[in-house]
Structure formats: structure tokens, C-alpha cells
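Quick heads-up: it's one chain on its own, the form predicted on its own, in C-alpha cells.
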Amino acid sequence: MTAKVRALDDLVAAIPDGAYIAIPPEYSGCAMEATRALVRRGAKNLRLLTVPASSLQADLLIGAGCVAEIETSAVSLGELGPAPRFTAAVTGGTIRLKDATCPALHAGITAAERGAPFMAMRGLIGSDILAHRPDWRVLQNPFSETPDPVVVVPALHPEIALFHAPLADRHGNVWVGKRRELMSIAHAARRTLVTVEEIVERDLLADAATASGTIPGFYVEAVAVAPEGAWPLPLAERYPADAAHLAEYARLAGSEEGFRRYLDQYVLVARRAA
């Protein structure tokens, strides 16, 4: 079991160029570190799957290239304004977008993790984004015998989920605590890779504090130890967001020159120091 604990580039190695990877919100634990190591290694045509949304991780991919299709319900740096290599990459036509809502990315991943082949849902019946996604139908309610329609969802199986989360054990089992979208995430991938702040010696399944909120080490194929991980993003109950470097670069990466001058500065480099 202890060979599921691997180097931070070995792990990495392990996401194919052209993999589909499922990525979680910046609040729920981003594996940044993974991110900027799939940038220096030039990782090819990803396909993300942002669950439900992303930030600075997914524009980051973005504007290096690695990315040429996303399926998404926003991509922003919230108070800081549009995600600058998203908007850019989307007005020139340079990735496939699959435009999707918040509720209907979970309905596809909760209909995969439960093994079913579809989710039925109402809340896009009237709205503009069905004409644009003909995976999506409206059917007839079988249980009702007047007019009710509902759009059914089908499951999402992403290939790879990659996610930074505060602790695994040597077993392979990854405590999220409350963020059981990273369970869902992972019960759904086929193969789910996680980076950590630690790796503690106890088995959190074994452990009543923390079983509750542990992924089973069946579930994760490998852990990577990566201290401040999900920087410049947070970690819940670990650290804050850096908002003074998430505002540089929301002013670098704005222009590509900028862009390149930010890869180069702070993801073209060695690895930093925690």
C-alpha cells in the first residue's frame, strides 16, 4: 500500500496528455502544485471538467496551452473580474467550451458515482443552454400521467480526478473533512490523484475523528505530498488565499506578454518553498 504514496513528478506523469480531468472549486482544495508541474512538463489537448466551476487553475492551463476543451459553469477570478486567458481562449476559439450549470455538473456526477446513466432534473427546463447541448434531452416524467417534462443529464465519468486535500495515510486514505464534493469527485473518476499537506503515520479510516470524512484508500491510486499545495488558492482551515499575488496575476495575465512574464516568474521555476 505504501506505493500509493509517490513524488509530486511522479505523479504527475501519471495524467496523460489528452486525459479528462475532473478539478474542484478553489474553496475545496486545488492541486496547484500539480497544476504548475503539468505546465513546465507542456501536458497537450486536457479536457477539463470543472466541478461545478474554477479560478486561477483552470485559467492557468489554459493560457499555457495545455488545454483544448473544457466543460464548465464559469471560469473567473471572482472580485478580481473575468479569468483573463479563459475569456481570451473562448473569444478566439482556441478551446471547445461545453457550457453547463452548477446543479446540472453535479447531477452528472452523481449519477456516475451511484453507477446510474443519467440524473433527471427540472431547473433547465425555459433556459437558452439547452439549444446548445444536445447531450441533454427533455423527456416526458414516466410517473406522471399529465405534461411534465424534465431534462435528464447523463453521468459524467471523468478519467482522472485531481485534487489537494490536508492529509492521507500510508494506506492510501485521503481525509477531505467537509468537502464531500471531492468524495463525489472521486467516487465518479476512474482514477483519482491527490496532492496533500501531509501524510500522517495513524489509518484515518481507523481513526472516529476523522473517518467520516476520509476517502478509502481503493478509491485513490496515488498521494503526493505537496506542503502549501493549493497556493496561491487556500485550503480550508490550513491558509488563505494569497490575495496579493491573485491580484498580480489578474493584472500580469490580462495581456499574454504579461502571461508569459508570470509563467515564467512564478511556474517556470523551481518548486517554492513552503
Given for the second form:
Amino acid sequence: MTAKVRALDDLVAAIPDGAYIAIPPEYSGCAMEATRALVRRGAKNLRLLTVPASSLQADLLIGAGCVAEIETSAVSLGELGPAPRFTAAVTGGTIRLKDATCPALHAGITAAERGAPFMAMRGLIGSDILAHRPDWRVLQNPFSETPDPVVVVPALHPEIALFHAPLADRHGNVWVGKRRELMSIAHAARRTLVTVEEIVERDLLADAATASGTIPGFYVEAVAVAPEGAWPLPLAERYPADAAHLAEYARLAGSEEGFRRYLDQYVLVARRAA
Amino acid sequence: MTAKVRALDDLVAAIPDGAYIAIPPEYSGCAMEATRALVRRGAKNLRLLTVPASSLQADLLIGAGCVAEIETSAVSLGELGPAPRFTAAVTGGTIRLKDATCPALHAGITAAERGAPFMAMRGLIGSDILAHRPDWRVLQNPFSETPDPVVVVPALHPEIALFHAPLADRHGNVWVGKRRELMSIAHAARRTLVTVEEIVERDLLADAATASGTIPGFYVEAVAVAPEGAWPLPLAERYPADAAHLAEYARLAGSEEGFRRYLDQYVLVARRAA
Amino acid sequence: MRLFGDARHVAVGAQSPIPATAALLARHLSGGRLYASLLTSPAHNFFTDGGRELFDCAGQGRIDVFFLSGGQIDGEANINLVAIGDYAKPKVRFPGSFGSGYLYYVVPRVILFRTEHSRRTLVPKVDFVSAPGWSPPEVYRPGGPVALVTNRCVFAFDRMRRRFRLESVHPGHTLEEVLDNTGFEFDRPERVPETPPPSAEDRRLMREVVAPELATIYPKFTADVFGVGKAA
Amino acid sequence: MRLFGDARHVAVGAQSPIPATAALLARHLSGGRLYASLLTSPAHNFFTDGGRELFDCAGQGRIDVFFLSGGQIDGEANINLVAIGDYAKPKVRFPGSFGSGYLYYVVPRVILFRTEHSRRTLVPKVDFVSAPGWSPPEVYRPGGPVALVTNRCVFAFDRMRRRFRLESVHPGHTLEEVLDNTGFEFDRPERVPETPPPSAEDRRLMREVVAPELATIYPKFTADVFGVGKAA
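Structure of the form predicted together with the partner chain (previous: the form predicted on its own):
Starting with the chain above, the whole complex follows.
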């Protein structure tokens, strides 16, 4: 076993162009420092799977031209309005888009976690979401004697799960606490790459208090330290969102030219001082 | 909202005869003190769902005549051999039995957690487990163009989840740590009744360290204090199995008459001193 | 609050400051009996099983009330959170459907809200159905819309007739104004009552208790509406 | 150990003291590289997502080796963990199938073990198939049996021929004894080798390191086999 703790650039280098990457929602643990490194690297043709929605992370990658396809339930800057580069890419037809609804993406991840080929879910019948998803199916519920159509979605097997968490140890065990969606995408993905605030020297699985919120190291290919690595997004129990910075992003990213200025100032430069 | 913390006898009185009850495996958190109270009460016609297997708890309830039906992947005393009252009831034809395999029961619970009518799973094709389960179905995988049969099992909706955990608070939040199967059956069941080692005065959801292993109180109907409530089975991080007592059980329960002696000595008497 | 019925658990999704205000107010008025889960608030989020738990909970029948909005809402209560114009090449793109393609079907009392009450938002027919207002009888659908609240009025939704009915017009607004600004047809009583305003005590609770709780997730909203200081 | 191949993760279910010994020994020999998950041992259980995680992990292709036993095992490697005689009114009832109806299909290297090598246990045809030894081509089956280890010998399983082949006979046992006590037909080489015994170092590790670790979950086994004191 090679050491699980890597430098951030090595972790980012392990993400090939064209990779199919699962990312979490903004309240969970987004690997923003790694995302900026991907943009600096000039990553291309990524296929993003947001589980289930995204904000700045997807918008930044799309605006920087790193993304060929996105499957998502929504990309939005929340209170600050629509995600401008996502919106421009969709109206401009420059990315492939698979519109979903949150629990359909959770269902696909659950199927992958369970090793099942598909998962059934309620809802969706009669919606245009379903009408535009030829890769989903509608079955008659085999347990019903009366007509009962049920949507089934295929298992989602991302190649890479990429996220940010508070703690990891040297065995690659990663503490996520209540943020269980991070555990789910690690289960579903073939490879899991994680940035963390800090590496602890103790074994996170050895203590019952931390074990219950820890992803075991055998799911994790590599971890890299990235202090404030979710910035400007929040990290639960650690730091809130940087509201002023996000407002600046929303303002600048409203135009292609402003977005380029944002990249120059915050992304393409060497890593910001903490 | 009535108070969530009850006396043990009140909690047991809330389980009606004929109830469909989900119970966890022995390494998890079995409400043995409540189980003995059920036997003393003379509970009848219970339908047990072991998620996924059981040991002393199911054997005791079956031997005492409380059980009409059991769905299980196995009932066994582990190193001490087969579960004698379960074995006698099956060979004697005195209970209805639904044989399963562990992940089929997890799949049924997952379907219930998700509000899905059924869950697909691999395995089982060509087994006699499947041959004896007319309530399961085999579908062609709708995502495969070549023949690909897949078993689907219906959602399992137990009326009651009954288990034992280390801690609860006054809001009914229950700390289970790594024992997530307890959380799953609480999600799937209509009513959840829990015995605990102790009630703490703090809010288990307020602290990130405990929150990640806590079942929120809105799933929990009632909790009751039962010190050493899993005895003679183990409770993780708290106490090991009482190996000598289990050996005595295995010896006595080998015969109907010995089992009656066991009941007289350990179950039908007033609660043992802690 | 009346729209909550005898709910035990109200959940509020992302980007919903007004519903969040209503939910937290209702929780305070219930003395804590009512669970109010705000998905994006660490302090008002009782979930411990990850991002899917809200949907699981709703599927289990444990969420009684949810709020949904729409870029467009039509007279059959279809909602559109996706796009205006041709889906493949839209004129306007909204963020996306979030959980609406599921929650609208399974939560018994869905309250639609849309602060901009105009013919642009309340349309005869949505361009994209994120979730339909009603479903044929063979479709599993324990949930659906009960009301639509706008900045001008309150509509109730009649599931049998598949139509909205005007319930009340807010103080300072008129029936004519509602008729002028609504793109779909709706029923109405002969005399349309005025929406009862929140009591002085409710207004105090919202300003003094609820708004500070909301400030970490909706800093802009609470600053603009309640004058509560922005988060650092 | 040879049977583990280049495994990264070996899991051991309930009631499997001998496989647990082998797995922990392999973990020690690998310098900790190999994950050895013993489901019923708090100290050797890396799972944090509840009782289902072993099965999930196996379904994800993350478990390389698993051990299964059977009340009966037949020559096509079908295993029976349920009953002898008529299923509806059995003569003998075993505990049940546990996870075999799934794990036997999805774990690439399943090692069957049965300490009682007799015509009672190794039968021409099992009375109940908890899990079949092989499946027709349309059935999803990345896993299955690779070997059967008994108290007398080691069989390899040939998935194409659907037959066992005698690999080696343990020291102190004979081919004739194996033939006399096996209820099914099997292939064998012209000269059957002797099973290599564990090295002195392996025996020391098992006795001094592995047995104490196992004592909390298999007190009877470790006391009987290694003379390690029973748990309190």
C-alpha cells in the first residue's frame, strides 16, 4: 500500500481529463481548493454528477471550460441568484445536460452502493424531467395487481468521488460526521479523493465517538491537506460561507469577461494565503 | 407531545399482540429486558422480522410461544450451536417461516426507508430460498438488452422497531454510534420503541460528535431506561456477552422442559438485580 | 399557519427564506412540538443520515408540509423550475427541479409560494413540467398542492377540480389587481375576504426570535426584511 | 493463504473461527496491508454503515475473499444452510442461509470450509440450495467457489467443469480415506500431493497473536484449540 496522504497537486493530478466525477452539495463539503487546482491545470471534458445539486463548484468548472456534461438536480447560487456560467452554458448549448430531481440521484447512488443494477422510486411520472430522460425506465410495480407505474433509475457509478472533509488519519479514514452523503458517494465511486482541513495522528476508527461518522480507509484512494479547503463555501462546524466573496463572484460571473477577471484574481494565481 | 421517556412496562405495554416487530442482530443492540417483559406479559402471535439474523432473542420468544411467524436469514446461538427452540418450532411446524438471505432483508428495509415499493438485488437466482418465496419477483433488468434476470423484494414495513441502545436524551434522540442498522429499522418502522442504558440531560443532536451516530427523536415513539438491558447479549463499547449464561441457556433450552426451567429462573421472576 | 393543518413535521428546502420564517414561527408557537427542518441550516436540521434523509422521510410519510416555488406556475398547479422556451435551447434557464419531481407527489400538504405575482410567473401553461399539479388515478400520489401564496393573495387548490380558488386578498391589494396579474383562470367566491394579517405578537416573534435564527442561512433576506445584521 | 490470491479485503462472517484465524494471520503477514473484516468483532470491523455494509461492499466489488460453510455441500458446490429432508417439514433444521444467497454470487473467491468431512456433509446432491455452486451464463455472477477445505484435504473447484478436483491431502490423512468419506465424485491428479503444513512461524503467530485477538468472539474455539483463557 502506498501512503494515502498526498500533496494536493498529486491528488489533483490523479484526476484525468474526461473523468466522471461525483461532487456533493455546497452545505456538505466541497473540495474548492482542489477545484481551483483543476481549473489551473486546465482539466477538460469532465463529466460532473452533483449529488444532488451544486453551486459555485459546478459553476466555476463550467465557466472555466472544464466540463463536457453535467447531471444535476440544480445549479444555483442560492440567495445570490442563478449560477451564471451554468445558465450561460445551458442557454448557449455548450454543455450536455441531464436534468434530474434530487432523490433520483440519491436513488442511483444507493443502487451503486448496494451493487444493484437499478433502484425504484416514486414521483416523476408525468413530469418533463422524466420525458427528457431516455436513460430511465417506467415499470409496472410487480407487486401490484392494479396499474401502478414506477420509475426505475440505473445505478450511478462515478469514476471519482471528490470532496472536502474536516479530518482524516494516516490510514485514509475520513471523518465526515453527519455529512453522510459524502460516505454514500465514496461507496458508489470507484475511486475516492478527499481534501481535509487536517490529518490527525490517532486512528479515527478506534474511537466510538468518531468511528460512527468516519468513512473507512479502504474506500479512499488518497487524502491531501487543504486548509480552508472548502472556501469560500462553508464547512459544517468549522467555518461559514464567505458571503462577501460569494457576492463578488455572483457579480463578476454575470458576464464572460467578469468571470475571466474572477479567474485571474482568485483561481489562476498561486494558492491564496490562508 | 407526550413525554418520550417512559417506564419499561409502559413501553412493553405499547406492543400489541400480533405486532409485526423488527429486531436487530445480537451484536447490535437487542432489547432483552423488554423481551423478557414481553414473555412475562404473555405476548401472542408476534410476527418477527430479524434484520437480518437473530440468536437468543428470537429463540426465547419462539420457545415461550409468543411468535406466530418469523422472517429471517438465520437464528443461531453462534458458537454454542443451533437455536434449540427455533429448530424445534421449525421441525415441529409450529411457526410460519420465511427464509431469506441477509441482504434481501436489508434491501426490503432500504426500500421502506426510501419510500420505494421494492428494491432490486443481485444473487438468489437458482436458489431454493427464492423458490420458496412466492412474495418475491424476478424481473428482466430493464437496462439490459441481453437476458439479465434480477430479483426484486418488496419494501418491508414493520409496525414496530424494538431495540436497545447506549444513550437517549429527553427529546427521544437515541445514540447508536456505528450500529446504523438500528437507524435503518427505525426509519423503516411505523413505530420505534427503544430501551437504553441511560438518559442524558444534554441534547444528543446538539453536539457534532454524537449527532452523527444519533437517531433523531421524530422517529422514536418512546424510550425506557433498562440498565444492562441487552443482557446476556453484548452491547458494543459497554459490556460483552455473558458467555457463561448463554452456555447455560444453550444447555437448558435443548429440551422443552429445560427451557421451562430457564423461563422460571430467569424470565418469569421479577426483574433480576442489576 | 392555518395551511399547516395539524402537521408534526414541516420541512423547508433551499432558497426559501419566507417559508423558513413561517416554519420557525410555527415551531415557536407550538412550543417546540412541531419539527421544522431547514435543510441548509445546521441549527435547524435534525437529519443525521445525509442529504437523502429529507426525501426518505417524505417517502415514509413523515413530512406533513413542504414548500415549493416555480419559475412558472400554471392554473393546474404544474410547476416549472427548469426553463422557458424550448428545453433543448431555452430562452431562460432556471437552476433546476431540485427535489420537486418527488416531494410534490409524496408530501400531503405542499404550499406553493411565489412572491412575484405576475402574468410572467402565473401562466396559462408552464413550458416545462418539473412536477405536475395532479396525476391520474393509477399514479401513486399521496401528496400535492394545497395552496399558492403570492405577494398579492392566497389561492387554495382543489384537487378534484384541478383548479385554484382565490381564498383571500392581502391587505392593500385588490381583486382587480389579482385578476389583472394572473395568467390562468381560477375560481372565486362571491365576496373575497381579506387575508388576516399576522398578529402583533407574531410580528414580534418573527422580528426578534425567528429573524436572528435565519440570519446565518439567509443573511440578505433577514437584512433586507427584518434589518438583522449581515453575517460576517 | 495461497487461496487468498492477491486479495485486498478478506471478510469473515458469523460462526467462522477457523476462517477468522486464517484471515487475521494473513493480515499480520501482510503487515496490515490486507483488510480483514470480522463481522462479529468490534476490534476487527472496519464498517461504519451498519450491518448491510459488508453486503454493499461485496456488491461494489470491494470484498475479494469470503468463507462459506454448509450443513451439506455437493459435488457441484451447491451449499445447504437450511434443512435436511422436506423443506416444509424438515428432519434437521440448520440456522439459515445468512448472507450466502448473495455473497456466493458476488465475491470473486469464496472458500468453502467444512471441518466434518463425511458422506453426511459432502453429499451427491444437497436437499436445499441456499446458494448454487454455479449459474447459467445469463445470471450476473462475478463470484463463486474456488476451493473447499475440510479436515482431511483441499479441493479446488473448476467453474467450467462444475466439479471439484482434489488438490492435496492433509498430513496424516490418505486418498483412500478421502474417497471413502466423500459423497460426491471429484477429479484428481495421478499423484495427489500432501498439503504443506503451516510453518513454525505461522503456528507461533496463530497461537501468540491471532488467538488472543479471537478470544472475545470465539472463546470456546480459542480455549479448545489454542488453550487461550476464556473471556470473563
